[in-house]
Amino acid sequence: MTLIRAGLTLLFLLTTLSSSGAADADLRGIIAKFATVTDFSETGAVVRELTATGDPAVERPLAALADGNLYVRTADSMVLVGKEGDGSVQLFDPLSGEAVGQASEEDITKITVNNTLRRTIRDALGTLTLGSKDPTVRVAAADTMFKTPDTANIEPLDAAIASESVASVKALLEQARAASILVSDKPDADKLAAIALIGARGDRNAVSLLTSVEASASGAVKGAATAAIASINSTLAIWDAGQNIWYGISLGSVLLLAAIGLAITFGVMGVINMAHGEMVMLGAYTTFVVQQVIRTSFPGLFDWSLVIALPLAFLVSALIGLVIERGVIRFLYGRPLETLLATWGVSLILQQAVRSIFGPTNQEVGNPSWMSGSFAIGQLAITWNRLWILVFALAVFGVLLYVMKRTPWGLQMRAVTANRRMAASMGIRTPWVDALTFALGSGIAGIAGVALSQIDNVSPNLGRGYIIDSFMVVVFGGVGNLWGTLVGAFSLGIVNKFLEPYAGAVLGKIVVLVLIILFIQKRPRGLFALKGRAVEA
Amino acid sequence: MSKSNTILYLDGVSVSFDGFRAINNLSLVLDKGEMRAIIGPNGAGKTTMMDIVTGKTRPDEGEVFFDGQVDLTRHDEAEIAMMGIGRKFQKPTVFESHTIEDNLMLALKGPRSIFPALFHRRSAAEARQIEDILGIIRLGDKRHELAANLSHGQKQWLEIGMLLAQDPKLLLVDEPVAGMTDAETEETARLLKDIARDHSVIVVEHDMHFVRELGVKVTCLHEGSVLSEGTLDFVSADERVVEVYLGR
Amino acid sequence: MITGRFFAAGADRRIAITIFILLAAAIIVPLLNLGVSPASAFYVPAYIVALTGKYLCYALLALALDLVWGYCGILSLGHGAFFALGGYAMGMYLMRQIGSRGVYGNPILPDFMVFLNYKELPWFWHGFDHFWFAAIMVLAVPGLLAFVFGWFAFRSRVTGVYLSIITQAMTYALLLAFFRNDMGFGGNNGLTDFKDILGFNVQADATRSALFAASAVMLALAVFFTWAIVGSKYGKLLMAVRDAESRTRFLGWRAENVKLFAFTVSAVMAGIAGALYVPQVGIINPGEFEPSNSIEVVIWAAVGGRGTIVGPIIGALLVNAGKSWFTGVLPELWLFALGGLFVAVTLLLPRGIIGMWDSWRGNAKALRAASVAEEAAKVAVPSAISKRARSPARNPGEWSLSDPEPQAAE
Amino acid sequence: ADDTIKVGILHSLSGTMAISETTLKDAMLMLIDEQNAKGGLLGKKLEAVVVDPASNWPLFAEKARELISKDKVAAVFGCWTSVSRKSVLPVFSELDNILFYPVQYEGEESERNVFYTGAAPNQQAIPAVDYLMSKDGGSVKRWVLEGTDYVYPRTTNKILEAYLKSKGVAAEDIMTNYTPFGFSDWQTEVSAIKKFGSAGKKTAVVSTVNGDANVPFYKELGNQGIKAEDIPVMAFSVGEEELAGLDTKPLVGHLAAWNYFESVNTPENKKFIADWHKFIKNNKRTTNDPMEAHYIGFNMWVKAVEKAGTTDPDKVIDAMIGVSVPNLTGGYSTMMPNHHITKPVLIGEIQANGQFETVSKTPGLVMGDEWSDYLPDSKDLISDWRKPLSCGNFNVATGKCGGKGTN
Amino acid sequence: MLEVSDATLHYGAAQALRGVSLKAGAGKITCVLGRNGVGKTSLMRSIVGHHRLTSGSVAFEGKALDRSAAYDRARSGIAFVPQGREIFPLLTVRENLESGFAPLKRADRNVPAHVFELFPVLKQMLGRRGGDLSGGQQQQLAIGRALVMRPKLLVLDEPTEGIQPSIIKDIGRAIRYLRDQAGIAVLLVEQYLDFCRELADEVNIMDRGQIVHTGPAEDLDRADVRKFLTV
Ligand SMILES: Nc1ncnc2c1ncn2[C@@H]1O[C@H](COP(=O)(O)OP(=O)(O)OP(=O)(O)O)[C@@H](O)[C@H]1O
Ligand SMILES: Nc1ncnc2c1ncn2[C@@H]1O[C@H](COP(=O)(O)OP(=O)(O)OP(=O)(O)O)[C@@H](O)[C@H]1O
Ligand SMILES: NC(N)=O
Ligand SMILES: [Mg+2]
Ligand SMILES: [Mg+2]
């Protein structure tokens, strides 16, 4: 490792002195050696040789190698960058990047890499790209160098700091430099300053670095490191609590989404809807089908796939819900318990139908780019998919609440489910209201499926995984009360996530269940229990 | 006021629901063996008062004593019923999937724990009692029918029958003649007067003919407290009662 | 006294027939298995004995559930837990009977404890080397759990769907707990590899026949006891509590005790079913706590006709036989068949097989029992919807005739 | 009737395990078809008897009994989870039939009537950890053992813990965590891994997370940005089938240890894949390790039946030992006296196309070790089903068959 | 306006109505009396469509209703105040009233002022849940709710049950007002003889599932008529 560093430093110096770099032919000579490597250590050796040339031009072949895109053409042992298309591979020159034709997969051999090599290349590229024009690349470089401190990094970093114009990048570079100072034999004063700088960074990487300093250093430096670690850890503890809340909220939003359709079909209509989970599943499969069509026919629209899937999933599930209501449920009003039996049967049928049509295995539903990755608020990493699911869950909740409380349809729904016969005598078309209400609940389950496809398996078993939790949420919150479902979902989510770090996921879940049981003793009609004569009936 | 000779003693009782005061500083005393008629506008708190006495609703404040010494606020429905307070509900509530006879059997006075019930066999005395009650409520020919199949008025009668079977010391009767014909109303009045000979009774009714028939002291509630009390003539002459209740 | 009633003229003929069939089966099936040559047309293969023995245990479980659900309106979605606990108690006995015949040859510790590095038997495993102790535990553990659980829940007046869901939470929590290897019950693999029961080889045909006979007799006994309970004044009270709980309170009955008794008895019955089940299937694993298992029990009872004694038994036998058969002949489509069956039963036989049978025969008395079942609906769903459930009693299967009038004690 | 030889297939086609097991049922049907195309066995056609034990353990036992007693099958290929195997074991020994069990498992078992064609812990877990400790594997110093809470992960982790400690890993450098079946909210766990991994030592996760829980686990790993270069995850239950439900681009470099990868480049494998695609009529369907195990097991059975000249289980069981058939990774697998087979161990990295790329392969074949050398109570046990020993738990210390006995 | 002819109704095996024929004309108050359990409620429920007649027919404004559902009957102008109130317990008083908007045109969707004049308590309690009201208040709500529908035929099943005397008088005035001003038909089941006598244009007396007498209100004083009402 240090050897590479030394080489890199040399290279850095060379490149800064003479920007022309090593001769093109030399590089090609080295690259050609990839054609004959037989194992990872040989590949590693070639990589080292390549980086030692110090030519920024090596970035292209190295990056390709790390991404698994470097190939050897069997016919002439040429080493080329490849880009997989359908059926064939586009080939490019590794240095110039010019297209040099196509090949089928049989005609070329991929040069394999493993994690160790990938990391080596990444580190090497990190240093190489310290002078990149793109600030994000420089940030990445600084980050890499922070995580892999080395005395040899100090000088290139000094140079980079001197020429850095963006203040935030500069701070990162300085931290990277401080990291390297800590592993150097610089005087303690420098190291103390470095610790202060790193302490200010306040993240886990800083703790990780300081921990190793603490272990190796002595005297004032050790003390400073200990103090810095303690101070970072105490702030991190606060962030941890914040993180638990966030995890709880996001788990809550998933529970809410899963349960909210049930809050209609069960909570409002009183149908013990065991097929609810399958409605969610249908929504997820709709997403899958939409993405399949997009992948094969309109690849450009992939980022829109969820937006397209939402209304479709609603329609698919609502339609199936409508069929179930007209075909089965409507004969069971007044016999709510039998709905359990019938919908259980329906759920078996739907599950098996999906299994027969799509197969028993998981289907791949991709995350659009805006649903991927994460961003940080302080030390809090928030993943985009969770955030969007939260926003989405709240939006669905809001709309539903509006429909139920503010529209004539909502009023009729509630009247019909309270007393179907009397509602009919008020001129309400009860069959319509029943059918549409069940379809609404089912449709909402369907759109929940779109969101859940982003974080869970899309398989015929998807629904079964949510049905118990959904009932638990609806009942815990208080049947027939939408707000109860909301608060129930979030409180169960948060309690669960606070317990998990201490009790572990299994015990945590057990504790939550026991808490639910105990809580119901205190409030036998759920969190948002309706009180008074009206309900005691 | 001395509690000792009273069967029911309410003093300063208040209860509110979500801020609405249904019973407001209500004081009411019923002597042993007395029958009292309670009238008052819809929503005056008559049913709520019964809820308080039978343990269904807990008062926010005030004293409720039974038989001079038992603090009813410390007991639950079953205990209160066991002490000897029986109730007929405003809306008839019977066990719909049981026959008329079984409804009465379950109400019959007797031990109220599980094992006696498990090994219970109907005694001749019980059978006779049920027979008598069936006669009184004129449902003898329907004795083997499910209570669910009774008309509204018949359910009223069955409830009265269950109350008789319970044989409580104090009877709370909420609107017994609602839905009855005039003839039946008279019948019911006779029946209640009969019962009142050795029981204490509170009757709530809106039917003034019926109340007159009973010929007992009348209390008129309004907005959760006593508005007027005395003989029916006295109360119906009260301007305020006419204003809020009887109408012109 | 109770027996007197049974043999009296008023005894329900159907109950008598059921008990007779069960007792006859307890004698005849073992005879046909052990005493008849395998070549004979009357020979009952051991495979069938084992299978039907298992169904009988399910039937007993369904009957136990029906006592609380059909007659008392407590829709327990956690009865599988009592069944499983009874099964575990028996499984622990059977594990201890293995002795040093386990793969590690440890005379004290069951195999799973050996390879999970247990040094000694956990305290709660003590005593299970005695059958009598295990037998007591089979009754006591489910009974006690039900008693404690019910004591809290009924006193707090948890009813309807809320009760259903906390029973479900209970079985779910137990599922997770028993999955944990740290619990000392063998984790996911559960307890298996049984050798002897009361000194007899569990694999032997004779033992299997004996277990079958025991299950049949136990079910017959349970039928008799359920019948006696349901027919007593307490049974009437049970139904009264189901229909108008608060009204019973105003008559001076302690509804919570009424329910608690039935719930505990039912849990004990379920525990016995589990205990008989385990030696016959050869394994007990936390999967038995699966909430969906408990839901299935509800479905058996519903298919057969809840609120009747024979109904749940028929439902359990039928659904499980169907499942065995379908999974063999239609391995890839059987869920369609089973799901279709459930839908069809609900639509075409609204009160289960027995309920429908009765109303076809216009049998007024049975009609009442079935209508009674209808009432149970009240438990599952809150507020007004449940109310309407009560009335199809008056005109089977047609909600429009129902009377939504709230039955509350106003 | 007597003109066919029946073969039982006991894999769940519904319920939670259908997701994994259905493929094996199809693979078996394919193998049986192919054998019939080659003329069957002992001059008779093979006939598959498929039943659905529906992911329900007692039902496994019932169906096994049905297959053997009613359908009179000559052998059964089936089960996935250990508990399903445990559930049917007594049935197989009582009715004396043969079960081929194709899935990697925790070991600690050797039954006369069962042939274990999946990996024992030493054929998967130990080599995987060895790889991670090696320079190529990144010289891992700190370990997260993440598993689903059931016997296989528990036992495997127990063995691994003992093994790691024997290699000088400190207790505080091992973090063990269990989650329930089908767990789907991995936020806390993944962030704990991240935290554990930031202690300045090279960290890896060894995952025995089972089945459905994997997809959300990997999705969360990807989203929280845990890169294989930083904290690689080595899985024992994630194969091509599981990856098919995932976008693997963010997961490139994470690892799995198996005895077979679809990507293995051998003529046998090419043919197998081609046959599979033809049989299942879908070119996208992947192959995986348990399929190979059935491939090996089935061919061994065929060979043993031919050797014995009969399908009589007793004779076939004896004939099985020593049978050697080609596996799909370019060598031969042999049935050992302990009813486990020899296999190569492959470590693969996940690629963007959902396949694994082999980054390490044991030089020779590894023999399945039923009794772990790293557990105190089983290290003295061996299994040898050859006569005259014929014992699944022979104690070399006491010289007796029947386990360890009291100590 | 409303014509019931030869209606029979069975509950399972039990017969509740035995060939009942009845007319209720527009601008008239038609009263039905009878002892408990004679079939009054059964008849009303058959008219509004809760029960399907075993035989016989119901015609409204000349159109046969036998095949139409309860909501279509409501939409054609029949409003019902059932025995036992049947208000929607979890809906607020306002929502209970608004549930009568369903058959109305958008422009008509308001609560007529006379509802609140008649039952001022409803105005005070608009936000309270229907189920929380006292029995008499619920009864007032049930009547008010029916009036919101602007019916042509108002079917009232014992509307005075549990209502305080002053409001009974108001209800009587209201019914008369509706008859005279709006010209609607009123079909009234009553036990309260005085109330009936005061209001009715015509009385029908039922006994054991049959109409045994039809005539003007004054007939109620005849002994041969009275006998049907005594025990
Ligand atoms: N749970 C509750 N929530 C809100 N208000 C309530 C509740 N229970 C009763 N009330 C109100 O309390 C008042 C008293 O009701 P109560 O039933 O006691 O009247 P009442 O005197 O029996 O009337 P009626 O003669 O109509 O039966 C009514 O205005 C009612 O609306
Ligand atoms: N749902 C039902 N099922 C079976 N029988 C019923 C049903 N409803 C009512 N009955 C019976 O039908 C007869 C008529 O009942 P109905 O309710 O029409 O009487 P009613 O004249 O309205 O009496 P009341 O004045 O008491 O309200 C009664 O004998 C009653 O027992
Ligand atoms: N054996 C397993 N993977 O359960
Ligand atoms: Mg009242
Ligand atoms: Mg009536």
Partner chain sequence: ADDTIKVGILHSLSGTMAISETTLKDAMLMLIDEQNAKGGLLGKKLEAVVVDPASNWPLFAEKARELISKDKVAAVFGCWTSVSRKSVLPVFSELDNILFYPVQYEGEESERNVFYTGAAPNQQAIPAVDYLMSKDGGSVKRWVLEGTDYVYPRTTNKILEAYLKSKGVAAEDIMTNYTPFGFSDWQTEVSAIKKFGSAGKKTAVVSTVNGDANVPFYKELGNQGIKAEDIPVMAFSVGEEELAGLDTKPLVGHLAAWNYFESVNTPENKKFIADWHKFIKNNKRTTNDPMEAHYIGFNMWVKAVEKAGTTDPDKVIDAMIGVSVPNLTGGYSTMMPNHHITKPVLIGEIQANGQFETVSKTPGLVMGDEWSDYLPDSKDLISDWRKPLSCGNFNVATGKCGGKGTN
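Nothing here was measured: the structure is a model prediction, and the numbers come from that model. Residue numbers count along the first chain shown, from 1. In this text, the rigid core denotes the largest set of C-alpha atoms whose superposition between the two forms falls within 1.5 Å. First, how it differs from the form predicted on its own.
Once the cores line up, the CA of Phe331 ends up 2 angstroms or more apart between these two forms. Here Gly277 does not count as shifted, since its C-alpha moves by less than 2 Å between these two forms after the core is aligned.
A displacement of 2 angstroms or greater separates the C-alpha positions of Leu80 between these two forms, with the rigid core held in common.
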The other form holds:
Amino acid sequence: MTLIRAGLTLLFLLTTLSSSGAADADLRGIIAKFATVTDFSETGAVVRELTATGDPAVERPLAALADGNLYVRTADSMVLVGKEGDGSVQLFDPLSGEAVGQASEEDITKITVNNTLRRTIRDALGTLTLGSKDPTVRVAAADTMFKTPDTANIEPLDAAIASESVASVKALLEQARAASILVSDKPDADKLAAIALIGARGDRNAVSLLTSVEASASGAVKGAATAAIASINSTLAIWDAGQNIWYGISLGSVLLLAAIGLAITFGVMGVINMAHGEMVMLGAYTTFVVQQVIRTSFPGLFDWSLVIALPLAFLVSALIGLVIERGVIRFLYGRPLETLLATWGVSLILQQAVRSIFGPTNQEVGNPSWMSGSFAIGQLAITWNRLWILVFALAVFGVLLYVMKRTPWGLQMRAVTANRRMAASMGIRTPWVDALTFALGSGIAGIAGVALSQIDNVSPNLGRGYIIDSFMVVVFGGVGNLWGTLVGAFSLGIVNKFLEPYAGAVLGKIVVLVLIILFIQKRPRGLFALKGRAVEA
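Next block: the form predicted on its own, after the form predicted together with its partner chain:
A lone chain is what you will see next.
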């Protein structure tokens, strides 16, 4: 029984190899006809014969022909793919792609093509990709044919639609066929049906196609195209508003990360820390250093680089923040102007130190694979790095809220914020609460830098772009109130993104600043004012 099975297996393998070898020989026989063509029409006939085989292997020689890289070797009339080099041409097998030597330009003849042939080859390649086993390849082919409609596409699309089994791919193929019908001489009834199908697609590519149809058509077709464009534009306006909201939420998550540490130090200690942005910068540079070490020593861990950088960035920024508080700020409590000037000086020192170590230019920080790319929800484009930053910002907010509300240290921090003297009289060591609070706020700024390194340039000036926005978020939301910081960050982010298309980025920020000033005139303590005797005094 075992021998019978082995014999059948061997017979199957021999049959498979024989059939594949025969198919390969047939393709090579057709390709060899390029060596004997005398004009463009004969070349086109060989192209069509290759396409009729439906074998994906012919994509290589056809693409080479379209690019002017298909040659005939004079010595043996072999048709080969060539790649020009210094004084010679490297030759490759047209089916397998294996190198078969090189030749001088005198020993080979290029098979020439004209624009008509290039269009024929393009259509042939589209037909081949329409029959691919990979659905993503068929989707790409359908998308290409939709964007470049041609009457010649209709027949291969009809065949592809008839054989397509995936509903989503079939719908795209039908839309591509409709686009080609609109540029053909088909009856108006077919074109009206095509406009209805493309109108249901509802994206900007559909608007672009229908606009060109509207400009060249007349009668019922023109009217249908105009109505479809108006319908799509009204739908796109809603999607654009949704996109602006997403951009605002994305900006709000960045502002939340940058401001949440400042909300703690400003709320508990009353310190105007102008070096807060530099804590963000230090976190970003820590990420850069971690990625450099991983690239040179542990390249397989690159996707884990941000996970490794997070605790390190927190520790680096927290330790430097602790040194700043113990060495400078603790001597200046109750003197806000001197604190502002001192921390501004510290920020300049930190910026210059980073310039001296890393240089003044931007540093490259890469995105891990799980933070690269994007996806779409309808007409809403969402990038993975922005989505992960939003999730990360909310996670940091949740952890910090738990620390503030559910831990003894958080209780002491809130006690010092509400009434410093009473907290001290109850035995709370307020100087150490101040020091650890400042270190916590700086550490959170450091992990914000890890996130910002994925969407912004890592340079010595990174923090400068966020310090003003961070103060606006804290003042608007309510000093020392985490919920106020959350609401303030997302509110300012969304307002900014809705103003930018009309006022521009710079003028939009000025408008937001003016609105905050007017708001503070009515509510000096922000959206969510803290309660406490010392706070209210």
